[in-house]
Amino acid sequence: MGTDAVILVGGMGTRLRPLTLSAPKPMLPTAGVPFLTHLIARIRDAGVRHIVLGTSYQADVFASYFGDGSDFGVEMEYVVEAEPLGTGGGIRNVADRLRGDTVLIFNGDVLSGVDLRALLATHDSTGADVTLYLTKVADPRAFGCVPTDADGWVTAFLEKDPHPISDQINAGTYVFDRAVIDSIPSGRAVSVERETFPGLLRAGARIAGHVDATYWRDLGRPSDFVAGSADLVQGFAPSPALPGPVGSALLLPGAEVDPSAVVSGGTTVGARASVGAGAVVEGSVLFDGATVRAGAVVRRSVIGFGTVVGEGAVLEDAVVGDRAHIGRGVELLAGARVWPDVVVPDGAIRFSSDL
């Protein structure tokens, strides 16, 4: 009967604060457009047209931007969680909006290059009840380790195991048969990783692993958010929604970069943002209206809407909220975060903590 897509976007994005004070994580500008735009375009290009968003935090922002989805070539619906339901509960909560027998499920903060048509083909050819997209990482301890047997069937789910037996992890994209979704308990929080999947294994369900070695990144941390945006701009991560050609930088309409400035490493310069004479901006994200003044250095950092970085300031691995003002000569290093509307006065002052 066809395939639906469900995107879970209910999280509060606390690890990305202060950026997520003004917008949910999946709506943060990522390579020039809200991150979710890249995912929706990939779902559309895989031939899936009906998308349901499971929302909670700042739920109205999604509908305000995407509407019914027609401008993006899809049909979109929205289901709001009155209280947090976890991944499994969030999936169950949208069940009455589903139309087909097969459902693609996405965590709304994962950037990947997995071939969605191939993932669906694995599910169909194996006759699995659930198919998981799995990727390999160098250190799986911080993720859900998912070993498979010689035939590709999942044998266990080991959440954040300190001694993982496999380098394969749950990559946050699944294919469910509709009947499995209907079996998830409703009206309460359910973890798909800790409850649903292990329970299915114990019940003898067939869970297939689709191992894919293409691009994958969880954008939950500031460093990964910045790197993911830069990878999109440079073409390392695929997206049909990039609002410009791939290259060393992406300049949005109205952006101004002085000819003597150096902007590189996949930097995005937002609409009406500006970079002054002799400034260096590398591998960073400047939101709309941001200003980097003459001689400033910005590396691997995020600069919020309307924020000003003063002359000669140095920002490395920093996160600066909206409408902040970083004074002349200030250094923000090693993960320093500046909250919205904060003014950091002029002076050769070094910070590596919250302001």
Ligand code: GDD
The other form holds:
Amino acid sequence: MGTDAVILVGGMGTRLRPLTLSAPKPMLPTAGVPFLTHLIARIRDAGVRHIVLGTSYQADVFASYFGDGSDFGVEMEYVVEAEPLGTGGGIRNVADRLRGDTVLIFNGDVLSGVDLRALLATHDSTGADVTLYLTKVADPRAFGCVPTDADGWVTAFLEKDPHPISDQINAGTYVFDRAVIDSIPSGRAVSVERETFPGLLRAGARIAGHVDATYWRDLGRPSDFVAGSADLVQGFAPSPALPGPVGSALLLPGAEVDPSAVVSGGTTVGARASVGAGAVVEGSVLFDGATVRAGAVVRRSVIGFGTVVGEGAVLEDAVVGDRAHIGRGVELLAGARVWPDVVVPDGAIRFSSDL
Ligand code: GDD
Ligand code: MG
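Hand over the structure of the form predicted in complex with the named molecule; the form predicted on its own is what we had up.
In what comes next, the whole complex appears, and the chain from above leads the way.
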């Protein structure tokens, strides 16, 4: 029987504030399109056409953009959690929409190059109840640590362990047998990572690991969000949905870049956004209608919708909300965040904190 896809998109995107005040994390423009567009295109290309979104925070935004999915070559359905049910609760909550025996489940904020057909093939050939896509990272503490034995079977699931026993982590994509989904309790919040996976292991369920070393990044933090967008633009992260040729920058319709400006490192310049004379924009995301004035320097930063960066301002690793105004010569460094509509007056002031 067929395979359904479920994408969990109910999180509040707290770590990406203030960007996620105006849009849920999976809908933030990433290499020119809402992030989910890349994931949906990869799911479609793997031959899976029925996609159910498990939504909660800003639930309406998804359906108004993707509709019934036909413009994207898929069939989309939406299920809303009035109160967030957690990752496991979100999966259980879409059970009545599922049609097949096998379900591909995605965290909605992971950019990856894994071959989804190969992941499904691992599930088939091992006869596992659940198969987890696993990858290796330098610092596993922010993720689910998932060790496997010599035959590839998962031996433990340790979510956000401060002292991980392995550098192998849950990459945030699962294959479930339909029957396992029905065993998750309904009507209450459940964490698939903290409750369902450890419980399944205790009960003797067979959970297989599918280890893959191609591109992987969770876009939940600002530094990863900008880096992921830049990797898509430069073709380091694969996507069938990139709205332009792979290159050192992506300019959306109506973007204007002065010939003396340098825009590079996978920067996206949004629709009707502009970059002035002599400005440098590197590895950044300029949302639609953003303005970077002459001589400004913007590195690894996100500039919100309609926001202005004044002449000679320097932004590094900064996140600036929508419609803000950064004065001339202001320096915003090291993870500074500016809330929407804030006006930062002219001056060579250094900020690395919230404004
Ligand atoms: N429907 C629904 N309801 N979705 C939710 C809820 C909820 O209550 N809570 C979170 N989600 C969605 C988020 O929108 C996101 O797409 C996904 O579930 C994962 O949540 P994150 O908040 O991004 O989790 P994380 O990044 O800290 O950790 C998870 O992902 C890592 C890999 O990227 C865990 O699954 C880790 O084990 C994993 O290593
Ligand atoms: Mg995440």
